[in-house]
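As a starting point, one isolated chain is supplied in structure tokens, in the form predicted alone.
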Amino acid sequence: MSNVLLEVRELTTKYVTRFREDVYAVDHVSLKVEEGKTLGIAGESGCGKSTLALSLMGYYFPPLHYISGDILINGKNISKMKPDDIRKSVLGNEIAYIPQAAMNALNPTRRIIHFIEDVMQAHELYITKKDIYNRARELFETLGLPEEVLHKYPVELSGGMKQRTVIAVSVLLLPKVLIADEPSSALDVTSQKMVIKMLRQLMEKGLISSLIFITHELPLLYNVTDDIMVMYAGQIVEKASSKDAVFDPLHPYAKGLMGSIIVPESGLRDVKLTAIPGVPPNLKNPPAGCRFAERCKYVRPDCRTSSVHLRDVNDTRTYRCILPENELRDIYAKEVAQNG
């Protein structure tokens, strides 16, 4: 039987402008993470993928709020918790975070051993500078990373060096759950191999118990994660495993998004790219009906008006369409041979 690590039910945050305008980010979101599975979140830019991550993690400092639904952590429901007691018993110990921006997250002012002695004594209060060392010592030969590191101040470190850094310094107290938001971007193509492998290998030497990744970048999933959520306007749109995902997107967006990236991948490549029309919508007025009509080409009279309910296709794979699954498949088989 499988042990759920992390489950999320009909999670509900806003942004409150400073005109007091409530902005959802992420609408009635919900998920389950496995022990031993990696879920990969994909969207473009303004989708909620990050805001989600913070609700996550109880991060509710205004201008977010949290509304509604619950957040249960290795069967700890932290969205009933205060959130100091979630600092001192949740964050690090049962999930963690790497944020975007993860290699401006170091101090520039303090050696890098100095900032893990910092965040080691927030958590355990009676642990030794020797003991602090010697663990972090460990862990950076067990990741690859050389220990002089440790007496280095970040600026003395390449960019794929600091993202390393802060990847190692987020599992110092060994979390269920590793949150990894764009842990890839603005670095070039040798140091995002690295830092995908690295985070293969907090799995396979079970310093993590599971991954969240989040990208915009979908087909990258395809290599990390087992299956993959994509999220648009607040909303999940599709969940499928990452094969299903990449090459046989169902919802609408989630092929438009594959059709707008460049892919490596065999049986990917001669795909001729697409661009998606339009701006995802203002999520201060939301439209009534679905929230990608305004941008989809196979848009109906209903899609503006009706609710969109998530559709169930099996046990793994659901989407959120108006349209039953055989005839967006019709849809999509017919624009393959129209377009030879």
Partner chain sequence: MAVDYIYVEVILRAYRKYFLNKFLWFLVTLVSAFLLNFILPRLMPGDPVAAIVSRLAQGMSNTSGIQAIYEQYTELFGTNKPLLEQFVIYVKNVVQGDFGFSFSQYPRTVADVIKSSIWWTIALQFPAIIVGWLIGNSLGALAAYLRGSFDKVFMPISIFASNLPAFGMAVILMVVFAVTLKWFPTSGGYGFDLIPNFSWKFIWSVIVHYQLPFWSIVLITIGGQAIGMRSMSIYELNADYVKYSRFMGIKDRKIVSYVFRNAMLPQITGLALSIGTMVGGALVAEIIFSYPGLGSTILTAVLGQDYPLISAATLIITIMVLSANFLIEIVYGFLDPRIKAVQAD
Contents of the next structure:
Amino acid sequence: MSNVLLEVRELTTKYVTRFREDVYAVDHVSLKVEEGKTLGIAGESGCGKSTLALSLMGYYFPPLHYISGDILINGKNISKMKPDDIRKSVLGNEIAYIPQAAMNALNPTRRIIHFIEDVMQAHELYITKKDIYNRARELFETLGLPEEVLHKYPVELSGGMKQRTVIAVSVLLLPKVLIADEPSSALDVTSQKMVIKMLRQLMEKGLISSLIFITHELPLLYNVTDDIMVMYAGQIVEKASSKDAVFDPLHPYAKGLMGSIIVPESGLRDVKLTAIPGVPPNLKNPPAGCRFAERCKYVRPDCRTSSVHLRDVNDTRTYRCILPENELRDIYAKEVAQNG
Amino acid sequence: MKQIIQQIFRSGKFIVGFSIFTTILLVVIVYPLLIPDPPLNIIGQGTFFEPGIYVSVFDSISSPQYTLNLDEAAAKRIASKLGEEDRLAIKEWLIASGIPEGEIEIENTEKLLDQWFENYDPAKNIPGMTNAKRNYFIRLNKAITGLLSDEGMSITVKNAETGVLEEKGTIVPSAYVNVNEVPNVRVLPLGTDNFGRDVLTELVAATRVSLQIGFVAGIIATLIGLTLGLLSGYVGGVVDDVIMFITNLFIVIPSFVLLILISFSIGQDQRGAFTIAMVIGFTSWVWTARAVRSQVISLRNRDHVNLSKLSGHSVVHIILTDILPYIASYVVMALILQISSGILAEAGLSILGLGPRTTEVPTLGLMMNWAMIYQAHILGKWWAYFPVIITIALITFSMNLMNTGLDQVFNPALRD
Amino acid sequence: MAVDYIYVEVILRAYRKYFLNKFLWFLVTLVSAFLLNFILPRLMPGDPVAAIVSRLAQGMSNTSGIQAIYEQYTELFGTNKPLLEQFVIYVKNVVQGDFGFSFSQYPRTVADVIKSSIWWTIALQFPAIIVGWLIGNSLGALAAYLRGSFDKVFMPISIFASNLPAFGMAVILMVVFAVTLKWFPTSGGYGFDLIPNFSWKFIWSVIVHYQLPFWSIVLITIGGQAIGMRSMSIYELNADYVKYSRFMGIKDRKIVSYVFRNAMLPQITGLALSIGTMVGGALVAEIIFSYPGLGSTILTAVLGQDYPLISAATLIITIMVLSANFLIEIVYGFLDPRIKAVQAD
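Structure of the form predicted together with its partner chain, given the form predicted alone:
Full assembly next; the chain just shown is listed first.
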């Protein structure tokens, strides 16, 4: 068993809305990421996957608030640290983040190199501008980015270039874990491929040790990740190896999700397209029983009343349903038989 | 739709603004039903009567009289009659009579009068006192003694035949009338203005006219802005270039200057409230046009619009069903702003002397203009201008609050 | 080095393009202002010159004055000539500063009347608007950053203050500080018993008379600017780059400086666009204080049915606003790097 870089235990965070209502967008989530591995997080928009990404940083500001749980990076529990210590010694150094809208992630009125200076100086007080410049140039060279970019303003860069610049800046301080939140969703196909290639490069060149990749595009996840975690309504509903999660999902929601996506990969082509009807529950007042019950094809009366826990299938696989594995498989098999 | 309205009414700012505005509107509607006087009726002979309850003296005399024995009546009577000047004069006399200044309390009427009666002597001469001053003190003494006496005043009527005054009765200091039994009592909560008109009645009418001006100006401006914005944004090309050129031009050329020029050129005789409203409307559409255009441009290539185009719908149909509903919230917000800025524009014009002609209707701006011309602010006649300023501020404030509330509902990024 | 040199060249070219653009636009607006000033009165029912002449008969007692004005106007307007030629004559006159005689203040020329009032307006309004803009933006930024109770108290006050018309603020300040407290004089630009000169007494009198009009414009400007800056700052605080910068461990103080710089830029453009409206409001405030600027000049002109004076005063105000607008655009060009970037494409 290799070294666990990031371990999260029962993490719960909430949003406080304008009307002072609590929305528990991350509800008792536990996960582990090992060195050299990539974890994918999938789910519909609003399922809490982006909030989970923010929560993993351990650095909270309104409207997001920490409630309970632990985040351990390399065995060090950061959820008990002071915010300013986290800022100085964790953010960027241990764990870094690439936001969803990387297009707008750079201050439009600051040259890239000046922003890099701000980042470096926030962690190392006495570093000279020359050293910073050299380090930035080296990094850009390694990642195949032109040096001129350093002197430019974000508006002067193309979308793909901005994206790659943000990725480069994120790994400037050689973080162990990188969290990428839908880094490619706003890009054209070519730029998307570039970004994915670059993320792989980061791992290969040892700039980062593990990656958490969040997207709603499953084929992408299957290609990039080792494990996949499916979230629904702030909770984990299934966690499995990429192969199992995509080809053999157990949770009805995961199954529906895999079916709802247009899949170009050859092995997936015969999977039928079936969108999941309905909308996720309102997290201001989550339902008592299974949160997916309202949309589940296989719902039973108990689903709405009894609380539903994660069931472990084996060491690496778990899912959240009142039905045991064999019953679920029977149901799925019957359905396939009926549809021919 | 219902959900949107519910959401709007959850915004505190909108509710406050809406309540203030509705209250103003209600007053404007209900007040004339209760008090149907013409607003520009001159009732007061003289300028700037203070706010208060005006009781007919003539009617009071012939009203049933009641005797009330109240202890402080005499003191109050003197206190109200004894002006600042008289008190100072008394003080002057007392000092001249050798009373130390520290012992004289000018505001304490009772003590002051005691000292006065003790020390006043008409025969005494103060060095340096003029004859006029001496007579003044004699008169003052007489007045004070008169006020303190228990004797009543006689009411006399001239006999029509003989021309002789005949006593009809006396009024003693302890006689009272019940205000409810006096047939003519006029309450002037805000007094009268420089022409002697009831300020409150005038203010309500002026608010109504100003609101009408604001609405007409706002609707004209919004219609022009909406049309030009839609054309410019949806049609694009040369049309867009031309419209945007004109819009940008009128954004930098101050509309206030245009208003002055046009209003002056129209001439005093042609300037009714409606004309002013139209002029304001025609000079203030630019912001709406710009806002609508940028909204339309962002909508123009959305899927539902393209779908509608592919289905062969006409331009008018597309604009009405696929574009207008999406920009409706912006248009409403723009309209609200236009109305409030229209009211302000009228006020500014009127203060410059370019407001609507004066004989028929008051407007808030005209009331302000009259008050300024007659120097109400320098003379301390607050009731002639302060309620006007407050009314204008409340109208624009409430509309702006509603607008901010709407903005927060429709642009979640601005939410607190 | 070579790279740097080329880069500087590109920037210079971008700036040149931006400024040239702005300058051309300034010229276009200027010409349009002349055109509007010329054509609007002529579009209205009734010919302005005919109206002027008819007013002459009632208005003036000085017979030689009437004659002089009549001759002057026939020449000045060239009424019997075609419209285009009239416009040429008009522009020529204006460029030479010849606006004819003033009706209400004959035998003074319009140029003379304007000359004696324009500096009062410029010296009053532009400093007041700039000071109000600076204070308003600082307070708005503070409200956005601190939020909480400061925001809760400060915002309703500024919303209310910004909805007070400029003349309302002027009247309130005057009643409180001049009429009631008697700290400042109620009206005029200097003591009515003084003749303008460079003595200390006169300068002091000017300073004392300056205060109330100045602060009433400042206070009005503060409210609106503070509200704008607050919502701009809140908008920027929610921007993606703020979140990213935070997660890169950048200190809050640094991020705040990003936010305020970026929020201020649209406020500068906003100032350029709204300076016309502000000047309009401030002109009315001048009237309340009988300040000897262009506002009071317009009032006198309106009361005296002095067409040439109104026409000239409005033209001068427009030119002032357009120039201020142009200046702000130039300053903005230096402050926002995005301008260079867009122009360099």
